[in-house]
Every structure is written in structure tokens, then in C-alpha cells.
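Only one chain is shown below, in C-alpha cells, and it's the form predicted on its own.
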Amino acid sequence: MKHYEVEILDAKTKEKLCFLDKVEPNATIGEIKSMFHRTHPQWYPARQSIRLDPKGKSLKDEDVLQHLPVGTTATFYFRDLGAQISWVTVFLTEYTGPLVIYLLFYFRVPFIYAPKYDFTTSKHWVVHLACMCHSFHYMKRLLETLFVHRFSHGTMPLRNIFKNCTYYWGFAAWMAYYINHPLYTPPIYGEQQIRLALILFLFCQIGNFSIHIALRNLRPPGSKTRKIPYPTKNPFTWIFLLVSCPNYTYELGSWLGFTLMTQCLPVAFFTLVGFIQMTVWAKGKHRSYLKEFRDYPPLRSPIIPFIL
């Protein structure tokens, strides 16, 4: 059997960084990794990009050395991703904080308010409603990161949780503060408009659940395989019929639901704002199945059905 020589290159000044000697064909690129972060223990594997080209895309964990486009003496690149964290604890600390947020303007602690109003409750039934369906948002979100999710790349760079949490803590305390303001004003058209709002809210948050537990259900665990997603049994997922990311089309409904029960503009702006980036991520995730897979449903769209 042929063996590989593997020399690694810095991408930026091409000096060379580690020389690995008699790798088996198939070596993946993971094990490569966990070779040169035994020459160089500050890298560890998950903060290591490694590349064919200084400026190309990183290598998948899984390539196979002697299936790449490289001779017997195989030259990469390698890129510093930086100190990289768990997806499991960026979602666990970009959520806690908007569920205890909330609650401290809920119990209106003092400091927030004029003191005559600390620890008071509202005379409006709605929000106090609103605290409710906001905490269950978010234990949900909590619960399926521990209980549902898995995550086909286990790490982000740590830099990224600071921009997360400022987006959602922020959002958090600034709707917060208006729900639950002394002088806060319920919606125009009272209980008819609540109570619309929060079957709209609740089946959205039910389609969005059961899309998580059906995209689980495609990664066996511990795998990164990928499967074009398509409806079960549950009803809920029908919509897979017509859209690609339908865990996002869920989630934009619950914040409409959220809008139309608070009357809120803070509200609506993280409804507006969340709604623009979850078609960011859907066009992406949309390319990617058309890209990969030939035989993917041509009539699905990104986000919202026969729209975008």
C-alpha cells in the first residue's frame, strides 16, 4: 500500500508549518488534523481550516485523502479559525438571557421603573399572556438545543457570541420594557385580536417543534449526513411540500402571532429584523439542496410558498 507525505503550509505566508510523513490513503482530514495538533498543540482540531488553496474553501472533516486532487506528496494550507466555542452553549446562553430578561421587566425589579411601581403587576390580562407564551419561546428553544437539535458542525468561532447575545439580549430587554411598562396600552381590538394572536402563535410554535423533531430524524447521531427533508405524518410538516426551510416559516408566524397580540413596534422591528435574516439562512440552505441533490423538489421555495 502507497503511503502519502502531507506537508502544511501556512495560507497567509505559505511557511511551512508541519510535515507529516508515511499517512495512509485513507486518512481523512479530520485525522490529519488531529496530526498536526499533536506538533502544534495551540490548534486544536475544530480551530484549524485546512484547505487545497490559500484562498479555497475548508476541507470537510470527513474528505478522504486519496480521494482529494492531490499526488502522493499532498501540500495543504492551513487558517486560524480562532478560540471556537459549542454550538450547544452559544444557543444555551444566546436563550437563557432573553428568558431572564424578560422576567426581570415582568416583576418590574427595581431600576427600572419609577419606584412607586416596583414589584407590581400589570391590570392588563394580556400581558401577563405575553410573559407567558415569550418564557415558553424560549424553554423551548432551550429544551430542543439539550434534547432535539443535532449539529452538523460542533463549534463557531467564540468572537460570534458576543454579536448573538447583543441581538437577542438587546431585543429581549427593549420589548420588555414596553410590554411591561405601567403605561402600557392593550391591542385596539381587544380580546378578539389577543385571542387570534395566540392560536396563531401556538400553531406556529407546534409546526416549528414538529420540523425540528422531523429534521433530527434525518441525522442518524454522531452523523453529518444529509437527506432532502420531506413530510411525515404529522401534518405539520406538509409544508415541506412547498417550502425548504419551514422550521423558519414556523418561527416568522410565532412572532407575527407575538406583534399582533402585544401591539408592540419593538416587537415588530425583532419580527422585521429576525424575518430578513431567516431568509438570509433559507436562500442559503435552499442553494445547498438544489446544488446537491438532482432530483430535489422543484416547486419548494426558501422561506414562504411561491413567494420567496
The other form holds:
Amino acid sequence: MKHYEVEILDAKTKEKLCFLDKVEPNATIGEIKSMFHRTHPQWYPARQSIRLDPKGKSLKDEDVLQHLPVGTTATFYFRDLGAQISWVTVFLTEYTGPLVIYLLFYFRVPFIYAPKYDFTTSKHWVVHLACMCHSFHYMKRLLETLFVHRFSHGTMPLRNIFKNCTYYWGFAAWMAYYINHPLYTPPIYGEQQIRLALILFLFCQIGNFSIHIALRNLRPPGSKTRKIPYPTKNPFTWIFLLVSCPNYTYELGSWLGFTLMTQCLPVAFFTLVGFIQMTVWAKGKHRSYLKEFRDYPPLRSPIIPFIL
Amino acid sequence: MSAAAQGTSKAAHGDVAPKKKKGPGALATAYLVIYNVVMTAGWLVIAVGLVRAYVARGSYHGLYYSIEKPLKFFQTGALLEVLSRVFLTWAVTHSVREVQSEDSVLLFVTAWTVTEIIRYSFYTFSLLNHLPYLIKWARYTFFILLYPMGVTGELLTIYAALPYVQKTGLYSVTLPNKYNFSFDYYTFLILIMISYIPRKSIGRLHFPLQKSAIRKTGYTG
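Right, the form predicted on its own is done; let's see the coordinates for the form predicted together with the partner chain.
Full assembly next; the chain just shown is listed first.
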């Protein structure tokens, strides 16, 4: 068996960083990254971007050396992606924040509202309902992160955690402040409005969860395969007929429900901002589905049936 | 954001008077020339109005009223201007009548006016590929004085508006209300004043950095 020689150059300076000899032809990029890590301990595999061309796309960890367009002395280029943090860590941190923060406002801990309201409870039952819904939503997200989602990438840049937490924690505090305020005004149409809102919220929570399960089942454990999602026996997944990213569709629906339930302008803002971001993501995902699969169903829209 | 900073950001992004290698088309050039001439004229009108009013009154109190209309027109009409200048004109100076007689208003209006006259003449000449060194020199040199002058005027004006905003609850929304939302304009203005520290320190550096970069690269504009 003929062994390969691998040299790794810095993509910017073209400086030779590492030379590996007697590399197996069936070695993967992932294994090469581990070897590179041994000579440069500060660059753990997750922060390495290895490419064939200095300005080219990153090679995947699964790519096999002998299947790449390289000679027996392979030259790769390295770029440092910066400090990385695992998706799981980011999700757990950004979702635990809102859960805890909202409860601080709900229980009216001192220094938020006037001292005479410390540790009092709201006299409006919708405020208690809202707390249950908000807490349920974030607990669901935490459990899904731990047990349901299968991530394509293990990590993301470290700075994302600061950005993401500011967004989630900041908005959670802003919303919770008003909903749990002693001067909170309940919805105009009272019980009817709250009931409708709750039904919408619960329907979309179940829907969102159904989609997450369906997407998980597309991908065998430990793999990173990508397939077109299709409706399953679960009626909540039939929306796949019309939409590429129904998880976002249901998420929007949940927050519209919560906005209706609380009749709170900051909640409406949060819903709007989230909707804009999810639309951007949905359009991107839709486009990559279209690029990757020739037979992608033409009836589907990214996030809103027929519209967006 | 004060006048000079506004000018620097424009130059940095090349918005109004791009100095591309190929040069803008004839129609685009014509439009830009007309636009810049009109802006120069407009700010000259404001400057002349100020001078005349001063001569007539013998003092500089109340000069705001003499240039109120054209100031409002040229400030809001210039769509490319940075939002903060519009904010200062409308949300502070116009909204709080008591502030209009303050000297600080004169301070930033003067700073903006002089800067703008120099800036638009700079663009006009640049477009015609005939930039007198005097204009270029004036723009970078006057900035050193005009920038702090403009910033001081703006800050003092906002500060002067504070007590009236607090007393009248201007632009503020209180609880309870059916949208479960509140906004305190007084606190907002204080936050704006605090934000001047990072924003203006960055802005203050822009022109000197640009000047040294131009000198280093030998760009003759």
C-alpha cells in the first residue's frame, strides 16, 4: 500500500506549518486534523479549516484522502476559525437564561418593581398562564437540545454565544418586565382572546415538536446525511407539503399565540424580530435544498405557504 | 453625530462624491453636481441668514428662528444625512421650545453650517476634477475645531432639554395602558448623551486617520 505525504500550509502566509509522512490513503480529513492538532496543540480540530485551495471551501471531516484530487504528496491549506464552542453548549446557555430570568420577574424579586410589590403575585390569571407557557416553551427547547436534535456541525465561533445570549436574555427580560408588572393590563377581549391564544400556542408547540422529531428521524444516529423531509403519519407534519421549514412556521405561530395571550407590545416586537431572522434562515435552507436535490417538490415555500 | 463626522463617514463610503477609477457616468455626474451645488447654496442661505439676523438684532440670541425654516428643509431634505442630525433638529431642538433660545443651538448650527459649506464645495470641485488645495486643506483643518464644537453644542442642547422633557413627559408612554408598554424619553436622552462617548471618539479619529492614509498611499484625490 502506497502511503501519502501531507503538507499543511497557512492559507494566508503560505508558511509550511506541518509535514506528515506515511499517511494512509484511506485517512480522513478528520484524522489529518487530529494529527495536525498534535503538532499544534492550540488548534484543536474544531477550529481548523482545511482546504485544497487557500480561498476555497473547507473540506469535510469525512472526506477521504485518496478520493481527493491530490497527488501522493498532498498540499492542504489551513485557516484558523477562531475559538469554537459546541452548539449544545450555546443552546443550553441561551435557553436557560430566559427560563430563569422570566421567573425572576414572575416572582417579583426585589429591585425590579417598587418595594411594596416584592414577592407578591399578580391578580390576573393570564399572567400565571403566560408564565407556564413561557417556561414550558424553553424547557421544551432545552430537552430537544439534549435528546432530539442532531447537529451537522459540532461547533460555532465563540463570539456567537455573547451575541445570542444578549438577544434571548435581553428580550426575555424586556417581555417579562411588562407581563409581570403590577400595572399590567389583561387582554381587551378577556377570556375569549386568551383561550384562542392558548389553543394557537399549544397547537404550534406540538407542531414544532413533531417537525423536530421528523427531521431527527431523517438522519441515522452519528451521521450527517441530508435528505428531503416528507410528511409522515403525524398530521402535524403534513405542512411539509407546502413549506420547507415548518419548524419555523410553527415557531412563529407559537409566538403569535403568546403575543395574543399577553397583549404586550414588546412580545410583538420579539415575534417580529424572530420572524425576520427565521425567514432569512428558511430562505437559505430552501435554496440549499433546491441546489442539492433535483427532484425537490416545487409547491413548497420557505416558511409561509405560497407567500414567503 | 456632528457635522464633520457626518462628512467623514460620507467620504469613507464615497456615497455622494465617489472617486472611482472609471468615474461616474455623465447623467450621474450631472445629478451629483446639481445636488451638491444646491446643498452648498442651501447651507449658504442658512449662514447668510444667521449673519443678517445677528447684524439686525445686535446679539446672537434668537438666531434659531431666523434660519428655522431653511434649516428644517435642508436637514430633512437631505436623505443621505445621518439620522442623528435629524434627531437633534426635530426630536430635541424643535420639540422642546425652551431649548431654541439656547446658545448651544447656535454652537452646533454654526459648526454644521461651516462644515457643510466646505464639504459640499469639496464634493462639487471633486466631481469637476478640479479641487483647489485650499478646500481640501480647509476641510481637514477646520475639522479639528468644528468637530468638538459641534459635539459640545449638541450635548449642551440635549442637556438643556432634559428638565423640560422630564416635566412635560414629552414623547413618553407610561403604564398602565392596553399595549403593556412604556417609554421614558428623559432616560432615552441620557442614554444618547452617554452614547456620545464611544460614538464621537471613533468619529473624532476618522479624519486624522483618513488624512494619514491618504498621505501614505499618495492618493491625490
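Remember, it's a predicted structure, so these values are computed and weren't measured experimentally. Positions refer to the first chain, counted from 1.
Among A83, I239, H37, I50, the residue lying at the hinge where one rigid part turns against the other between the two forms is A83.
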